[in-house]
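Let's start with one chain on its own, the form predicted alone, as C-alpha cells.
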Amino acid sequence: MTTPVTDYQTKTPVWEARADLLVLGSGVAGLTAALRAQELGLRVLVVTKAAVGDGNTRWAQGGVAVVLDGEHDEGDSVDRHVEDTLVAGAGLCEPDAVRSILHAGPRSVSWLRDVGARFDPGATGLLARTREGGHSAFRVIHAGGDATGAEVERTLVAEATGRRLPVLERHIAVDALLTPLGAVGGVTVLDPNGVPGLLRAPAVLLATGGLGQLYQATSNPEIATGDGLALALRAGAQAADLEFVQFHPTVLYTPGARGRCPLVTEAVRGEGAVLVDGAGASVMRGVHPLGDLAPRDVVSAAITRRMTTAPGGIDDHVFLDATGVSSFAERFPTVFAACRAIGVDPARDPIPVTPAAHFACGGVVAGTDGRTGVTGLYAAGEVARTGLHGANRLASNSLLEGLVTGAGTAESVAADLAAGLLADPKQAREPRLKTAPVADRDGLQRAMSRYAAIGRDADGLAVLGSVLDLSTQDRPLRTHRDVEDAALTLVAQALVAAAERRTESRGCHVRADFPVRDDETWQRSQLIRLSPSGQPVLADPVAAMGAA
C-alpha cells in the first residue's frame, strides 16, 4: 500500500499510500463507516491523528437516544423521538432527514450489540433506559452507568481490531488532493514528526468531529480543533449552521480550568438533581414547562442569566443539587470519580457546575447518505450538517446519528465507485506546501470564550472579528500544531460571519442585541464557502426545509 515519493529535504511528499475510501477520525461515525465499507469489499484506511481509541466519542456520557421495539415507555414511539428532534432544534431542522436517521436507529443499535456493544440492563431484564433535555419519554440507552461513549468506542476498536482494520495513527490530514475538474483524490498529511505524505483515494470521508477548542472551556478531548471542516471548505464544499454551537449545561467547575473540562451528563438531571444558584434557589423554575430537563440551549442560557446577575456581582458558576439521586456513585462513576478529584460528595455536597462548549450542530453540508457537494468527499458524525440538529442537538443523538451515517456513507461509497462515479485519483494534483492565516491559539480561544460563546452582540462581534483579521500571520503548515491552528483560525472566521449575519436568538445563538426569534426573516440556514482568496462568505440565506 505504501510508496517512497520524492524527497524530504524540499517538503514534498516522502511516502505514498493509496485505498478505495480514506476514512479521517475514528470516532463512532469513522470506524462504523470503515467496518462496513470492508464488509462491502472496499479497501479502506483509517487515518487519525492521536490513537485509535482517542476519539471524541469515548468521552460520551448520557447515551444512545433510540426507540427499540418492546423496549419503550407506553405511547412512546419513534415518531415522538422525532417530533421531540424537531422542538430541540428551534425551525432548523430537516424533518426527512430526522426521519430518516431516526427511524434507521433501531438498526443499528441493533447491528452495534451484535458485534459486542454491553449497554446497561433494566430491573425486568430489558435495557435500561433514562430521560435527558428535551425528551418526553425515557428513551435513552446507557452503558456503564455514565460511560456509554467509552463503550461504544471500545466495542468499534476491538472490531476493527479483530477484522485487521488498517488504521494509520498520528497522522493528521493537511489538505484535499483535487483533480482539474475539482474532485478529491485523497489528502496530504503530516506524520508525527511533520514528515509529510500522500495518501490516494478516490473518496474520502471526513468524520473528524467538532471544534470545541474554539472555546477555553470545552467537554471536547484536544483533538477537537475543526481541521475537517477546514480542509472541506479548502476543498471547495459548503458548510452551514456554523453559529450554532451548543454549550452543555453543566461541565463541572474548578476555578482557571482550561481546556477540555470533566461532563456531567444530563442524565443526571434525569434522575431527579435540580440545579440552583449560590442561594439555593432553583434556576429553572418558571423559565421551561420542562424544567431542569428543557432543551440545552434554554438551560444553559437560564444558568448564563443567572451568574450575571448574582446578588453581589458576577458568579462563575452554579450548583447541581443532586443529593437526593439514589445510589449516585453506582449509576453515574464517571462524574463520581470527577467530583471526588476536586473534593466534593454528590451524595452530601451540591456540584458546582456552568455551561462549556460541548457540540457543533453546523458543519460540512452534507445528506444523510454522506455525500457532500464535492465529487470524492463525504462526511458523517459532528463534522458534518446533516439537517438532524438544526439550531440545538437533541440530548444523546450524536451517538445515533454517527452510527446511521457511517454505515449509510459507506455504501454510498461503494454504490458511487460502481457505477464509476469518482475521479481518478491518478489525476489529481499534489499541492504545494501550504501556507495559511494563523491566529495565537490562547488569543483565538479567550477571545472566542468572551464574544461568541452564549450571549452575543453586533459589538463584540465586531471587535471578535477584528482581532482575527489583526492577529493572524500566513504560516507554513510544517506541524500538526500549525494545521490545528490554521484550522482553528478559519472555522472561527466562518463562526463570527454566520454569527453576526444572524440578527435573532435561535436555539444555540443567542443574541443579547437581538432576543427575539424571527421566524419570518431567520428560519432558514446560512451557507458558507471560501472565496477565491481563502476567505469565508456567505451566500444567500437559504429556507430550511422545517420552515415549510
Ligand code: SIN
The other form holds:
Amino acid sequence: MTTPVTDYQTKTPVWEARADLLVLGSGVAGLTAALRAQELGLRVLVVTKAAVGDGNTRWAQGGVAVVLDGEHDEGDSVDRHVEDTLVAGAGLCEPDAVRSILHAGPRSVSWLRDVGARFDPGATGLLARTREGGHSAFRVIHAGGDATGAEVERTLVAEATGRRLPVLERHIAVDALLTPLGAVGGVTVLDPNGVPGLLRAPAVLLATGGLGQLYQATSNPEIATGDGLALALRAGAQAADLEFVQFHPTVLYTPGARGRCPLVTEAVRGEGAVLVDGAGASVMRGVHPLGDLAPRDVVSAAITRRMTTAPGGIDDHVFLDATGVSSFAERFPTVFAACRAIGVDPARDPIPVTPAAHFACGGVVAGTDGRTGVTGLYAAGEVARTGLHGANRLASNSLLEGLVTGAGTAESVAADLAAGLLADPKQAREPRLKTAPVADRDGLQRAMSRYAAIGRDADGLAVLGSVLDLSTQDRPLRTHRDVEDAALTLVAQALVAAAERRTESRGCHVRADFPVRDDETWQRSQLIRLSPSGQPVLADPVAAMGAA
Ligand code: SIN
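Given the form predicted alone above, I would also like to look at the protein as it appears in the form predicted together with this ligand.
The next block holds the full complex; its first chain is the one shown before.
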C-alpha cells in the first residue's frame, strides 16, 4: 500500500498511501466505523499514533448506558434516558441528537454482543445493571465488573484482526491535505521515526478521542492530547462547547499525582458508597436531591468546594466510603487493584479520591452522521460535538455514542462517495511540514490546572491567556511530541477563549466570579474556528445561537 515518492532530506513526504476512508484513531468510534465501512465495501485504513487498542476506550470502567427491550427497571424507557441526558446537559444538549443516538443504542449494543462482547450477567440470567450519577434508573450494563471499556476494545480489536482490517500503528496525523476548494483529501503523517508521509483519501474520519492531557491530573491516557480537534480547526472546521471539560469526581488520590490517575468508577457510588470529608461528614448531603448520585458536574463542584473550605486550609482530596459495598473486590476488580497498590483496603478503609479531567463535552461540530462543515472531514466519538452531552455528559453515554455514531459515519461516507459529493484526493495539495506555535507542556498543564479547571474566574483566565501567549514559540512539527504539543497549545487557546467569554456557571464550566446560570444570555453553544492567521476566534454570539 505504500510507495516511496521523494527523499526525506527535502523535508517533503517520502511515502504515500491511498484508501477510500482514513480512520484516525482506534477506539470504539474509530473501529466501529472502520468495521462498518469495510462491510459496505470501502477500502479503509485505520491510522493510530499508538498501538491499536491503546486509546481511551479501554480505560472506561462504569459501562454502557442503554435501555434494552425487556431488560430494564419498571417504568424505565429510552425516553427517560433521554430526559436524564437533557437534565445532566444543563440546557445545552441538542434534543434531536440525544433522541437519535439513544434510540439507536439498543441496536448498536446488540451488534456489539453479536461480534463477541460479553457483558456481566445478573442474578436473573438477564444482564446486570447498575446506576451512575444523573441516572434515574439502573440502566448501565457493564463487563468484567469495572472493565467495560477494556471488553469493548477487546471485542472490536479481535473483530478487526479477524477481518484483516488494515491498521497503521504508531503514525500520527499532522495536518489535512486540502483541495483548492477547501475539501479534505487526506492527511500528512509522521511515522514512529518522524519520517513524513502522505495518506490520500476522499474521506477522513477523526476518532482521535479527547484532551485530558491539557491538565496535570486526568483519567485519560498519555495519548489524549486533542490532536484531532487541532487538525479539524486547521482544516477550517468549527468547534463548539470547548469550555465544558468534565472532571470526574473520583480518581484515586495520591499526593502530587501527575498524568493518568486510576479512575474510581461512579458505579461504586451506584452500589452505595458515599463521599465524606476528612472529618467523616457527607459531602453531598443537602447539595442535590440525588445526593451522591447527582450529575457529575454537581458532585465534582461540591467536592472542590469542600476541599477549598476544609478546616485548616485547602485540602486536595476527600474520601469515598465504600466499606458498605458487598463483594467489592469481585464487583470492582480494577479499582480494588489500584487501591491495594497504594495500601488501601476498600473493605475497611475510606478511599482517598479527588476530581480530575475526564471528558471533553465539546469538540468538532458534527452531526450524529459524523459530517462536519468541511467536505470529506468527519468526526465521531469524544473528538466530536454532536450535541449529546451539552454542558455536562451523562455518565456512561460515551461508549454508546461511539458505537452509534461510528457506524452512522461509515454509512454517511459510503453515501457521500456514492453520490459523488467528495473531492478527488489527487487534487489535494501536499502541505509542507507545519510550523506551529508550541508551548512547554509542563507549564501549560500547570497553568490549565490552576486557572481553567473547576472554579475559573476572569483574572485567572487572563493570566492563563498571557502564559499561553508568552510561552509559545513557533516550531516545525518533526516529532510526535511536537505535533501533540502544538495540538495542546491550540486547543488550550480555544478553550480559554470560550471560557473567558462565557460569563456564567453551567454544567462543567464553573465561574467563581459568575456563579449563577444565566439562561437569558447563555442558553447557547459558542462556535469557534481559526482566523486566517491561525488564532481561535469565537463566532458572533447572536449568530451562534441558531447555528450550533
Ligand atoms: C465511570 O465509570 O465512572 C466513568 C464512566 C464514564 O465516564 O462514563
